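So this first bit is one chain, no partners, the form predicted alone, shown in structure tokens.
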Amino acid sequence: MTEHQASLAPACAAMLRRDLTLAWRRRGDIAMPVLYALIVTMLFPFALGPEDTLLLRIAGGVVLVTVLLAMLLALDAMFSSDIEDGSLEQLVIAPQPLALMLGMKILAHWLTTALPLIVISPLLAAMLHLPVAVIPVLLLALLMATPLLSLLGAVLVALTAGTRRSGMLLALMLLPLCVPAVIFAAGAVAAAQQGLPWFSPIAWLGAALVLAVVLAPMACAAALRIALDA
């Protein structure tokens, strides 16, 4: 192992620790997506009525879409503070690979935004009377789909960096890309509810996630370089 390769691990750990520390200082921003998801899920039984059959049929899709929209609330701020204080320019000229450092930032964003939503997803599912036996499949689907959404969202955030009203533009660009992930995740949950094999949709999600882990940080780095040079 070369000296340069040995220095990558401490740099990655430092970047992850920095972003987690900054997120902890803004704990209210972490709580907002969680509160949003809870409120939206609570409104469905009131709007549709307490009929268990109807709630059971839509429970998986409602939880998945609610988590997606809750993640979208915090996606616009992924790189905004770094652009404002100039730390992103320092990251670009740092000796470490930019794609790897951005991967750490995306991981920190997922840990502070998606992971709390995954933790409360059994509660959201229980509100909609989803069977307990299906909840592990729902959790697995969320563990596959949410990092994929974070990676795709990071590329789009980089493309819209510095754009006015980037939040609205980001939502319009990201939502069509999220449709396949939601379809496969909801398909796995629906298959589990009906007692059918559900591994195939999860495998497709896993394949898409592996591809995104490899390509998305590099695309994000290229997009940020273009945005900063403009």
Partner chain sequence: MTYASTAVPLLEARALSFQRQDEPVFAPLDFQLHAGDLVLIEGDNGSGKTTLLRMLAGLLHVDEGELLWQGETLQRDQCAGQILFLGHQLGLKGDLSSRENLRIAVGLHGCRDGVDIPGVLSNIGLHGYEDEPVRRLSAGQKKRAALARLVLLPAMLWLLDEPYANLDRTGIALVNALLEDHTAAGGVALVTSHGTASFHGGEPQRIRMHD
Contents of the next structure:
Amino acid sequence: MTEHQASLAPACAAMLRRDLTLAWRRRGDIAMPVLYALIVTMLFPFALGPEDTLLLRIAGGVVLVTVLLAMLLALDAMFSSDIEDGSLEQLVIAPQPLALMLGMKILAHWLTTALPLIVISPLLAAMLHLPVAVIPVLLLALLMATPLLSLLGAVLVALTAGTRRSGMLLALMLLPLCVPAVIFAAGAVAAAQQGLPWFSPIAWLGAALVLAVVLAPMACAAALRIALDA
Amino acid sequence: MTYASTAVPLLEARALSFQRQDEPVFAPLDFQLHAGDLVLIEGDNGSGKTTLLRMLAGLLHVDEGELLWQGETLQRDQCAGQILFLGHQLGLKGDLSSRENLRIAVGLHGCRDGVDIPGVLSNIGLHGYEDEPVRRLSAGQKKRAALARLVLLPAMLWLLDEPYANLDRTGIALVNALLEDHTAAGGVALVTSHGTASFHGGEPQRIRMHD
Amino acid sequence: MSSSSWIPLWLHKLGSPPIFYRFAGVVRPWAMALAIITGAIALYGGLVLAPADYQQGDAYRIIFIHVPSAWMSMFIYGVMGIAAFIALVWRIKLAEVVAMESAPIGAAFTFITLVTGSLWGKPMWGTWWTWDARLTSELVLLFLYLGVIGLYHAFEDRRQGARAAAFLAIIGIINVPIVHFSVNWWNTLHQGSTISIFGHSKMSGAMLWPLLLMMLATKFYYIASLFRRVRTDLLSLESGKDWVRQIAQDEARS
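Based on the form predicted alone presented above, generate the structure block for the form predicted together with the partner chain.
What follows is the whole complex; the chain from before opens it.
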């Protein structure tokens, strides 16, 4: 058994490195969600008028929803190429805990899609005149909410693994699950903006994130086995 | 050969069948696989050869009948790492080179020491193509890169779905040599194929799939 | 199937498609008749006999549809979740069918709840839609139902689709209380309209009995509708089996 455990770390490393290398080979795909988020955020002032007070009020929510939609855009591809080329079958058969390997995949996915979005989110917020003092809270909220979305999204993508490609279905399934995350993340930003205590919604998000980190990879593995009928 | 039949078989199927949309994909199958067995699965297109292999690999659930691994009901943890599966999809990432692909496979199977990936690749006929992205290789070369997994990873049971497809004459000879080495070392291999393959080590066992 | 040995025997027997098919065929007309009778009495009681509300006048009478529907939308989700759990753990085909055929009925009740809620909202709040905690939760519930239905139909293999959708239904069960909690929190944050459905007015007995009877009627309707759907589904799922051929022959003869 010790030999088996000793092989876990290299297996995790191999998995993570594989997905990061693949993402790096297709750097253009990493830029797409970022570009999308920029475009959507830019459209709001055009649609609503460049009035400072209005933009300032909606800035936090707009950035959050934009980041969420941009992530949703990239979520669909999480397993699709692995299914097409049979890598997923090899992963399921491999003598490693599938949940852990999928956890690594989710981590790689978060690093390559959500992290770039978080990096540019201050820019998005600044475009909508969000006060500088609130930006750390926004970053914190995004750091809590985006991994939650990656984890929940991974479970749902796994469920649709055996179907024809279905981005719309994924959005339909993800909406009820991401409502609480959006409420608490946007709530924290709104509270900070009004000078109210913003810590408790962040704490709720943190608690949810801890639960999701433990449970979602297992649920993802179970969902994948159902969808691939194993 | 007598000792093999008395020993506990590595893999045994009892009245194994699979249903899709409540239609049986193949009739109930019974077979025993012992150490050193090479089995050819024969049948027409759609007779369930691939389904059977996927089921043995643990990718599909067992609907009816039983699958025994060394005398006990087959469970995922029990045979983990003992089974290698080569399917229609080869399980190679097109954006990675064959060397990188194999390094990942080795990492996933958790074997680290004594692995000579470049050596294996040149033995298998990919010398000079080690660092070429797999998507730029020909169909036969991709197949060879996938076959390299069989050499690199230790496993008792090989499940090869159409290993001869896309291969030239030397490639076919290569697969046969791999199979001979594997069975001579006490391994078991199940192979599906339309074409007849010639083995030096006598006549393989056959499982016929009928509708 | 050694794991099925500790399921009660009668449940196991009822889980066999031909037996359930016959059982449902017997129960269905009775359930439908009871649903119509109790529903008619409840409507008469609610729309005619019950007195008008001293604040809302006759507009409140929509609760005789709205509240039972809201209740059924939750109840059916619960039934679907339990059936989904049984389907995943024991791979019982009937449980898959019950879970998947409950979803459209539940979605319909959720939809009725939303429509009647917004009709009621017009005289109450002066607007068709308000982001009230309960209505918002109900809207999220509708999306949960639609997700389950959509996922079920996205698969080519119906049993595989049923298992995947069953998994989603179970995730939804965990999600519903979280959504309700978060929406409540959100309402307090934004100080939205928090008028509760019943306000502070007490319900008189003349209002209460039609409401309870209507709840009973919707239950009977659910049973009748579910059994009809399950029966047709079982026939098509088991079309290759002997008992279905037997039924086809019997029907051809009569």
